[in-house]
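For reference, the chain that follows is the form predicted alone, supplied as structure tokens.
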Amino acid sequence: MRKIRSGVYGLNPLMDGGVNENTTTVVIGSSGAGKTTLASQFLRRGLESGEDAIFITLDEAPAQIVKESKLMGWEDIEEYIDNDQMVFVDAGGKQFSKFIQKELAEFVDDWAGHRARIVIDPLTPVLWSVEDKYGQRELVSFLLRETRKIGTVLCTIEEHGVMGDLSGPEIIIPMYLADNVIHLRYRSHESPEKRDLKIVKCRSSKHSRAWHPYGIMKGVGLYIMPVEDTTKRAEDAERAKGIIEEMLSKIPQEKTARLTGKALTNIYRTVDMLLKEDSWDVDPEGLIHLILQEYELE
């Protein structure tokens, strides 16, 4: 199966390359875990390779989620909705779940022949809209279906009650029908300063099994941390400045000529942001590592 990149610095190498084209994500995570900030770093990348994307939120209007965007970097976001390439589906849970069943197949043939990412955000009032498990599953089943015909998906699920346990129904439904499972574990009022994440399913690629630290930066987003690199410090923001500096000076020309210029324009626009950073707690080498592997630039 062709491997697309996440957008994820450092999430590629624990999923065997990327994620499988035409395949479903479920990324589970309580409140504040950086569920719809991974999911528009995917979106995002997907938009730089001339990928289409449909946010369909189910929580948060599309304006509050363009104005977090653009506060985690993302600047250029509305001149993607703008042109068309981005486009937002604002539903509430009950009115979506008639959607599904009376007007999906229809929205479905007129995205036929594009190569969409889709963003489904969060996934679990689709499931309260339905008493029954079985009703659950079929509605949800149906709508993986009939998603993957346009392209690649993505969708967030609440994680409520006690931290770790995936067998709820409205978390062990989706499991079972995605192709890709991320756990993001975050304890807020326990450990603030904590998280790690673990892939628990991918289908058809080798995986990492075990937990890794990641963390959350303004210009980069989302980032996952080798274990072994979680120890690195840099000594003052001016080191890790020279660090970043010295690395993109080492780029062969060659290799960020394949780069399409959204792509490039969003590489410089993170390490810009990066380095008016006045503190650093993360490993600068590493990060940088982390984005290069990203756009296959090392």
Ligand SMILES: Nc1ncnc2c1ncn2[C@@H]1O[C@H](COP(=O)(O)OP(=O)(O)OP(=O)(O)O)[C@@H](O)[C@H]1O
Given for the second form:
Amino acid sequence: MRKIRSGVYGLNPLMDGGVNENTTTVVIGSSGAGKTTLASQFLRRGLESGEDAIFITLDEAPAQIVKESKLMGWEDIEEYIDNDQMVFVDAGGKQFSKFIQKELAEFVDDWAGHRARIVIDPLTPVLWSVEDKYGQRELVSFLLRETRKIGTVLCTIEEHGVMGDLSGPEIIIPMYLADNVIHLRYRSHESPEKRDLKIVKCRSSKHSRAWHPYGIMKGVGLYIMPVEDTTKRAEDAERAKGIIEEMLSKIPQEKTARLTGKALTNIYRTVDMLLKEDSWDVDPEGLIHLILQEYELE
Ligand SMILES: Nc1ncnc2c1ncn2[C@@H]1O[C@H](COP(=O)(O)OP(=O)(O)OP(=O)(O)O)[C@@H](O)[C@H]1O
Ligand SMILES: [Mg+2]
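Same protein, different form: I have the form predicted alone, so give me the form predicted in complex with this ligand.
Below: every chain and molecule of the assembly, starting with the one above.
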């Protein structure tokens, strides 16, 4: 899969190099977390590389988004709009639901052959426009399947209620259907206010599992400073290789002889893959013990 750059400084390394092209990403966050800012950065980065941008806005008027983007330092946004590289779809929740059911397929056909980035900000009113959960799922599933045909999709989801409780249907449904999920956690009530984000999932990618503090700055937008000590992780990987090799060499032959050929091949294949890892999120020794125990090799 081809990785495309997110446009958010510091985010690509957390997602194994960027966002997979023609996938769907859901960004969850409370009010003021930076969802619209992140979405605009994502579109801007695509435009810079010659892709098209479709901004489907359900809350704010396009003029307001342009104004805020300019304040955030995106001064040439209007040039992209003037030469039709960037388009807005301005709709309410119910109106957009009808559009999905009746006109989306045709809209996608019109954009066939383009490489676009598509933002739906926020997706929440679309879910609210359908009463039953099954209907919500059908609608969002169809929306994501269709839009990803013409590009890479990013939807924002509002987080209401208790922060971190991602169990409501209007969050759960898009989370399951999307390829990638980013959670922006914004504690505006704390002083100084705190922001951190986590990649909840990123299909087909070795993504970060940690919470990462992020900031928002005029002219920069969202940025994530690296906090991990990479030297230590490289040392961990070196140490892991030594441990794996030593542990394997100690297994008595009568034990491995009890295994089927397929089991043995699979163990070695797993170990081969582990040896190729250049960084480790777990204690390597503990993980190898689990593998050996599964096959009764210790
Ligand atoms: N000039 C600026 N300098 C620093 N931070 C800014 C600036 N402008 C906006 N922000 C920050 O960005 C936040 C707004 O981000 P954004 O509008 O993207 O949030 P959102 O998640 O889309 O919110 P909502 O759910 O209300 O739409 C503000 O809360 C503010 O903290
Ligand atoms: Mg917003």
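Residue numbers count along the first chain shown, from 1. A quick note: this is a predicted structure, and the numbers were derived from the prediction, not measured. Think of the rigid core as the biggest set of C-alphas that the two forms share within 1.5 Å after superposition.
- The rigid-core alignment places the CA of residue 190 2 Å or more apart between these two forms.
- After superposition on the rigid core, the Cα atom of residue 32 is displaced by less than 2 Å between these two forms.
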